[in-house]
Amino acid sequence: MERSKKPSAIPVSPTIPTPQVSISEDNSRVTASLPTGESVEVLLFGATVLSWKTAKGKENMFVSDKAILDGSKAVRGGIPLVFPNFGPSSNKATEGLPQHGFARTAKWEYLGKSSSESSTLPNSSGDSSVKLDFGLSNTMLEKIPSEWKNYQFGITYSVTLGKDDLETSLAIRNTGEKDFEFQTLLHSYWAIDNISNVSVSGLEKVSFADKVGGGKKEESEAITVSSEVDRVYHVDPSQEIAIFEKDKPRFEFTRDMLPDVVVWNPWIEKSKTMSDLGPEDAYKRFICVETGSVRWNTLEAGDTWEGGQRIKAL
């Protein structure tokens, strides 16, 4: 016998797309993507960001065709992490460490992901961002050939992918009983079409250390590149910096607790001496605008230092 009244069907809410995270079969890379198409890829050697693509598939990071990706050498491209020394060792504690420290070649641990919902409405495009966390501590390093073997530390590196931006931030903790000094830098290689059409704004009338010509200098114009450039600027983190290409903004930088900016391009002759830089005209295809804290920072026992950057791709 049929019932006169059938129970109403239970409405089923549409599935809301969410960010996806995957780990490569060899456990060497972590990739995240948003429902809108943006993606980021991080190599666990150095926790190096290798790729950051827009929803339309445009690559924002430059990585050399000859880059070494097995941890035996820092990646030539992406965002290698400089810690605990910038450049060659320049104090007793870091004596014996490789240039730019050990963080960029160490094997980091993937700690997991978290996401931020943009809306709970059915027609939402899903979560608006996804954050990947990576960790490194002194116990994970096989050998530290310097006074740093006497220090204890833990670092959390967070990479947050948004719809039109990428955030990279560091939290460095002194977990031991001895104070230590450190320098750090996000050694970023930004993909461009042609260096001849590029300028960097926001550093006008700021004194810089010229590592090519020597001495302290200052320029009143936006930075352009027509020869080797290697400069270190000390500029208030509230000052916004931008990369322009053909007079149109390509990247905009917002910094937190990172008062130093390095601008670098090896140009023609120096490129020829770099065995891991390719193709031959690779110097035309990137500019390094690197944010960091390269003056020595003292981190007392039990304390934490935090800093980061947000890059908007335009």
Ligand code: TA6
Contents of the next structure:
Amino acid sequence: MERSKKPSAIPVSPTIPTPQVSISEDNSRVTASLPTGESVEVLLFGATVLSWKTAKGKENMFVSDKAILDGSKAVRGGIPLVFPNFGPSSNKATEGLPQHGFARTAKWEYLGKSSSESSTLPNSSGDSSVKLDFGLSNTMLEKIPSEWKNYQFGITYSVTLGKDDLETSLAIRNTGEKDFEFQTLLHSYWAIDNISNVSVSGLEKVSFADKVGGGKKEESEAITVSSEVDRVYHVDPSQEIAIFEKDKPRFEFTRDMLPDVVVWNPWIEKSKTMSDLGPEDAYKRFICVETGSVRWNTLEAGDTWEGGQRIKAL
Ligand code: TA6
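Given the form predicted on its own, state the structure of the form predicted in complex with the named molecule.
Below, the chain from earlier opens the complete complex, with every other chain and molecule after it.
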């Protein structure tokens, strides 16, 4: 063979930094980070997002310093997943289930990671993101203290960390022969510096169920918080919702198939009744803006329901 034809050396491209995923030694948490510095941490109890940090290390999630993280109680903070009932059970099938259902304390399975192409929502942040999938099915639950023990279901919960956003989406499959009804909600605790400087926009002139004062009400201005707030809004997913701090946007919400928004802050007196909420002035440093479908959704045998939110941190 003529030497001169020897192919020239193939240039080796520098290793492209890729998202990193790690599982804690006690197999209770999954952490992912992007080469640009963003990170997310998910607790397998409840598949609860515990932390979401920007590239500069700013924490976007509030977690109480007294939060219980062993699955014996829902996490007081992060993004607990409400399913199959919102609040105390309010239909026959969920009688006996705890407030906000069993999904937020169940031990979920980590199903693996994948790259970003799988994002469903519009203008997602391109390929510098990582998606973590978690699963829960009726077979994984020890004891379901209600009629729900007769239903078969499988839930895939996807947490996608992007450059300046976090997407959390659910696919709920009815794998049994019986139709069932469910409610679901992403009960998110957003970290803020001071509740007195915060407002929530996008719900002006939308009527809400006031769980503090009772009845149905409506407000023409953006929501501000100076006492206990607990409200349920029904508002089309196309309606943009945002949290402002000192008149600057802090979080922007995009919703898919989640027509309900709950706004909650326990304020002073209610906070004192919550043993897992600390420190004492914790209520100043979070606001819950929770997206979901808290009307009763009927899922027929063999069918799948999908919904999700994408949050941009600013
Ligand atoms: O989503 C708001 C709400 O339903 C409030 O009524 C309040 O109870 C809050 O959830 C916290 O519920 P938890 O069961 O986590 O104490």
